[in-house]
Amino acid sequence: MLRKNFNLDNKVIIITGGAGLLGERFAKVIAGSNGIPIILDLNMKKAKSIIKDIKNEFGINAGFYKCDITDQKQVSNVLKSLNKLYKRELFGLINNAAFNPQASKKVKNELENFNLKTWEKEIKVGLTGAFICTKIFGSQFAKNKSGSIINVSSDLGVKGPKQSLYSHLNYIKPITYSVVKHGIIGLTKYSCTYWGKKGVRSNTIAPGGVYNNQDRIFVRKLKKEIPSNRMANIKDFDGIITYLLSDSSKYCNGSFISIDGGRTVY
């Protein structure tokens, strides 16, 4: 019964930038437990090769549309055409595209000369592209009375960068990335209390940074600061998102799930 309940069987789920380092492995997640990924990117090679190695791993035939998640027509077509191929299977969404600036000697990211327009471009990615795909594809769910969003925020969505971490590279954590990953967390509350009673489901998980080849002091410091003494690897998210998204987390709504090795805690 609960393998079951963790079974993702003809749902469909929605990755806004399914191309990334964390989409491409919420997709094959996603296929993995024989639900259906539908990438959203402007990464056009890159999503069809996830999508070229979804369907050798797992026999799924995950989907992908080039999509501004920003252009709230092109997302308003998208959700027409999956309602051509889908309807009472579209499910899910993962509001998972933003921007996270690698640290880099080149960027210059002081607040007191933040550049206006990076403010508005990563805002409006962040959290205008997360707002939007909430209200078009939630809004499907809720007609279907049934939906699950994920909404993914980070360590930064609790605390403050703390800029010391970067100070070798002289580097600023720029204050959007905060801006974004706090207030993506006020979305899952709000759809939360306005779509409970018709069935969509609204949660944030708070991933901590993953190991992608990053600097080796940046490394070193950076584990200092977790009690779990490692980042977090690609794979540590796998069993929330499948959660989530299955029968077996029906009454988990409005939560916010850390995943960051106890760097929070602090």
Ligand SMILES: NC(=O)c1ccc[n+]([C@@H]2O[C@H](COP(=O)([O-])OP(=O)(O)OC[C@H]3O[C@@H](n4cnc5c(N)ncnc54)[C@H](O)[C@@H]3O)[C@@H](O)[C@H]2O)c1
Contents of the next structure:
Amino acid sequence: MLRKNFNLDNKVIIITGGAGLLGERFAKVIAGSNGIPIILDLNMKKAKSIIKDIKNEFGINAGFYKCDITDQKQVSNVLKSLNKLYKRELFGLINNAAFNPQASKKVKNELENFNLKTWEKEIKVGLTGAFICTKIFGSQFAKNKSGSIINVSSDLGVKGPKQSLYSHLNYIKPITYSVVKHGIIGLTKYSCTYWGKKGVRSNTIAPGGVYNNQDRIFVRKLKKEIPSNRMANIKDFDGIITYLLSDSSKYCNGSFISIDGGRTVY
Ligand SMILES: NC(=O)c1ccc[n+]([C@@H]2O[C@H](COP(=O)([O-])OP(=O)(O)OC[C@H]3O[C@@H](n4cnc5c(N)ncnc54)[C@H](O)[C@@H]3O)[C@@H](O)[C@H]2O)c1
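Condition change, the form predicted alone to the form predicted in complex with the ligand:
The complete assembly is shown below, putting the previous chain first.
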């Protein structure tokens, strides 16, 4: 009985930044539960290869659009196209795209000199893009009277960055990351109260840092901050994504769910 409730049976689910590290995994997890992932990204080459993998592995025809989510017209065109292509109603949206640069000696990010253009560019993808997709796809879900929106925050959506983790790299975690990851929680709360009666649910997930061959000293320092004593594995979010998109979470609305090995309890 429970297994049936976790099925995403032909649900059409849009993933922004679906060609990135987490987005690719989310797309495969959705296809693995019989849902239809739709990738919105700028990286066409990567997206095409993900679509191919999904077809080979799960036999699902996933979708891909080259779409800049900060451009309202492009996002509206995706909605029009999806409404024509899929006979069933659209069901889910994962607001996942954001700038998430790896620590690097080349980027400085001191607050005193933080460039206004960088601020605007990063806020535009992480917050304005999420707002545009929520507005456009969420309105359609509200019309259909059902939908699930997952906003991807971070452990840094609830706590400030510990800059000493990056000090040996001479790197500073940018202010934009904190602002975007905190802001997206507000977006969840707003759409939760705004569309709750219309059957549209909005929830935030807050992943901890995913191990992706980062600098060894950084990883050693970070592990000490995490009660589970490790960084996240890309598979650690499979369950929560499936749950929040499935009928098992019908009463889960406006929630904030940490999957960070306990890092945010400190
Ligand atoms: N990787 C982690 O350790 C981690 C931890 C916690 C939270 N997160 C969050 O998870 C999300 C995904 O992170 P990731 O590591 O997979 O990032 P990523 O950089 O691998 O992927 C981001 C994707 O977004 C796409 N993108 C950028 N601008 C776009 C635009 N204007 N329109 C459409 N697509 C655009 C990029 O092409 C890229 O494919 C982010 O919101 C990030 O903050 C990541």
